[in-house]
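Okay, so here's just one chain, in structure tokens, the form predicted alone.
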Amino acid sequence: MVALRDVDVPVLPLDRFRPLVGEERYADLQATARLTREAVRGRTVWTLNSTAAGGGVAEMLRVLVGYGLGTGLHVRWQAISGDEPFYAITKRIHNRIHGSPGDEGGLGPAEANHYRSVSEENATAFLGEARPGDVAILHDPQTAGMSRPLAEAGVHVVWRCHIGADLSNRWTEEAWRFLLPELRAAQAFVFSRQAYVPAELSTARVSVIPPSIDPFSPKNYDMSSEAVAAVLQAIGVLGGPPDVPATFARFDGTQGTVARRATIIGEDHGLDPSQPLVVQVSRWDRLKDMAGVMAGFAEGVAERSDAHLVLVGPAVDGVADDPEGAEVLAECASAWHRLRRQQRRAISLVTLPMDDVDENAAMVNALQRQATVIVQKSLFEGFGLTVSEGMWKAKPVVASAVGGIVDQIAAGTGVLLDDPTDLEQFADVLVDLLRRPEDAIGIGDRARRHVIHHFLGDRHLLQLARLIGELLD
């Protein structure tokens, strides 16, 4: 019998969020609140989905959860178990969702009885403590199976889908094929975008609610130069000792030290801070496309500027649901090892420990801090966060035109690459960027505005609290 993970979280206030977003949003707020308060009253919303850390949507159900609770609301956070066929499948049709084949392995009958026997047994555990009148949202393939027998016992569902293509394909329909049986029992879905919702759900209660970052977490709080500095000295990115104690702000306001060193695959482990840094931090994940950032960067980069590219992704073996990873991150350190000694002294893959979440997060806050530009080149995007936590920090950012990045991108806030695999266009946008520091402060400026109107998490809970009382209206 499988065994349910519980994940804690602490109570966020709502009240933060005031001086930033104004008196008016602050007020709707607070408003929405206090009706869906009266409307759960009683009951307990559930979040489950397959792991407590590593990636966007573990990220943004901390946040989600903790300012949950700091309405008042009885939230919970559980993570599903599943073996090693369990996750291949479900990284299988994560990947066959975004219109790429994956690994090429069946979604065929076989993998359908394992995909349900391991969802059933999760959906067994979960019912020993949900009540009849619950609800619970599903996240994403890995969960979804679980509708069916949630929703017989009486717990109402809600399916949220992270991912998805702007173009149907052969892959994209075997996908939806494998999944949209398990889901009928469901009462309502969320989607990222429009774009991404399947013919055959649109007649059934459907909402397109974009995902969102909280500026106050770890990843996105303000941090001082000299801050910015300690840490990455402390995980051996920049050379020499920290100045000062590498600290940071944990989750639940209490301070914490940078205690973890990176792994490092570079010629010099200690770069000069007054270096232009290039940076992309994402999954090692072929859908992100590091491989392609570093060819691209090594052939028209290295040799135009003295920028540096840093990839940053986590540590393979803190990342549970995702089997891809370690292999992707050995096919970028044999593309690596491969390049000429020039081009391998201007790129470093660095993979940061996930021992401690809120350290790894103050990691990634810091290297987008340093960052010059910041880079998000997938070939395919459900969403893709980082390209707003990059807006978040005042930083111009060069991202592909898939997804959910062309949502978060307007006109004179970043720059949208046509194609992404053209890595000689890629090349030149970048190269050009860093010729031209004071644009790319007006792009960073206008970014980090344009996130505030949009993308933080005020606007999220407002949209997911109404859609919560509607379904139990």
Contents of the next structure:
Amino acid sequence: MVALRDVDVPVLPLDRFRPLVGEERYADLQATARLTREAVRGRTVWTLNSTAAGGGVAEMLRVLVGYGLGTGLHVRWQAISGDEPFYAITKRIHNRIHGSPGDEGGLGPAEANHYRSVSEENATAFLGEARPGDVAILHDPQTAGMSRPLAEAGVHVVWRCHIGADLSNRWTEEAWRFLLPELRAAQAFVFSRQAYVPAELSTARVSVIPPSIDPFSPKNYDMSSEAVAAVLQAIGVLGGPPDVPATFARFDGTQGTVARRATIIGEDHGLDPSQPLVVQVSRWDRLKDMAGVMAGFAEGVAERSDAHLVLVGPAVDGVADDPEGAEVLAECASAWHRLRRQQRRAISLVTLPMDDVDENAAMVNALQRQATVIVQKSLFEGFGLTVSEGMWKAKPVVASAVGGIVDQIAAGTGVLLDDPTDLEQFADVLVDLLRRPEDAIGIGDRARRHVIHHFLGDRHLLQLARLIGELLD
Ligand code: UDP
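Mind pulling up the form predicted in complex with ligand UDP next to the form predicted alone we just looked at?
Entire complex below, previous chain first.
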């Protein structure tokens, strides 16, 4: 018998949104929270996914569940379990929904049988605690197979899909052929973008709810410039000893101190704080094109500006489930070694320790805040949270016009690159922004306002609450 793991999350107070979003919007949030509490009365709202930590979905659930509890709802989060073949199948589905094969395995009757038997076991374990009338929000392909047994037991099932591709091909079609029969019993669906909704669900109850960022989390809370400098000195990106302790605010409200250093490949250890920085923060994934950012900057920016490029990603050592990360970082490192000295001096590769997620988030926060320009030159992107993270920090973001990035950058709030492989255009855009700081500041200010309007957690909660209200109506 499989066991579900309860994931505990601190309660987050809703009223901290009030000064940020204004009275009217806050009143709307409160009114919706009240209606949802009435609709939900006595029931539990469950959220189920495959992991308690690691990855964007878990990070987002931590925030949504925290605020859900803050509205007074009875919310519980459980992580399902499965065996290796089960996760091989769900990873294959994941890759194929993104349009690539992933591996050579199939998605035939044998895989469907195994997927169903693990899903049934998780559903049985879940139904030991849930009651008819409860609401279960199932996330991503790993939990889709629980829809039917849960619905048969009288649970309201919502399936939320965090992935998708702009265009369909044989792989996306194969993945959806596998998943859609598993989802027949779901009452409602949530996708991050309209373009990701498969045609077969066009008559279903579908809500498009884009992801959001939490303005108060360690990744995004407003850090003073002294605190930013102290964190960046403590990790070794800026030179000199910190003037103040390198402290940061943890997710649970307590204070942490940066204890670990970044690993840096660069000529200068410890940059000057006054030097303009161009920053891309990504996993070491080929589709994020860190190598392309480096090549474009080396050829077209390094000798035309005094800016420094910092490519930032998570540490790859010990990440056994991401062999590609180490490979991509090694490729970037050898490309860096092949640059001319002058170019090398303008570029650093920074990997951040992942041992403590809040500490890692504070490092990312400080790097994004120190940036003059933020880049996200992905070749493919699901949503691209780093774009909203940069915009929230009032930075001009230069990013590829792919996937969800297009939904985030509106006219005048950043720069979209039509062709992310055009390195000359990329370099020209950067040089132009670096030479016109007034324009860059204007773009950054509009970007922050745009994110406050569209991509903060209160909007996200409101959309989810409305969906739950409609479902129970
Ligand atoms: N990120 C991080 N530490 C790192 C590198 C990335 O916390 O060393 C975060 C980044 O700030 C963002 C998330 O990982 O919140 C990546 O999400 P995004 O949607 O940009 O891309 P994904 O990795 O989901 O493809």
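Because the structure is predicted, anything quoted here is derived from the model rather than measured. Numbering follows the first chain given and starts at 1.
Student: Looking at how the chain moves between these two forms, with two rigid parts pivoting, which one of 212, 281, 51, 293 falls at the hinge?
Tutor: In this comparison, the hinge residue comes out as 212.
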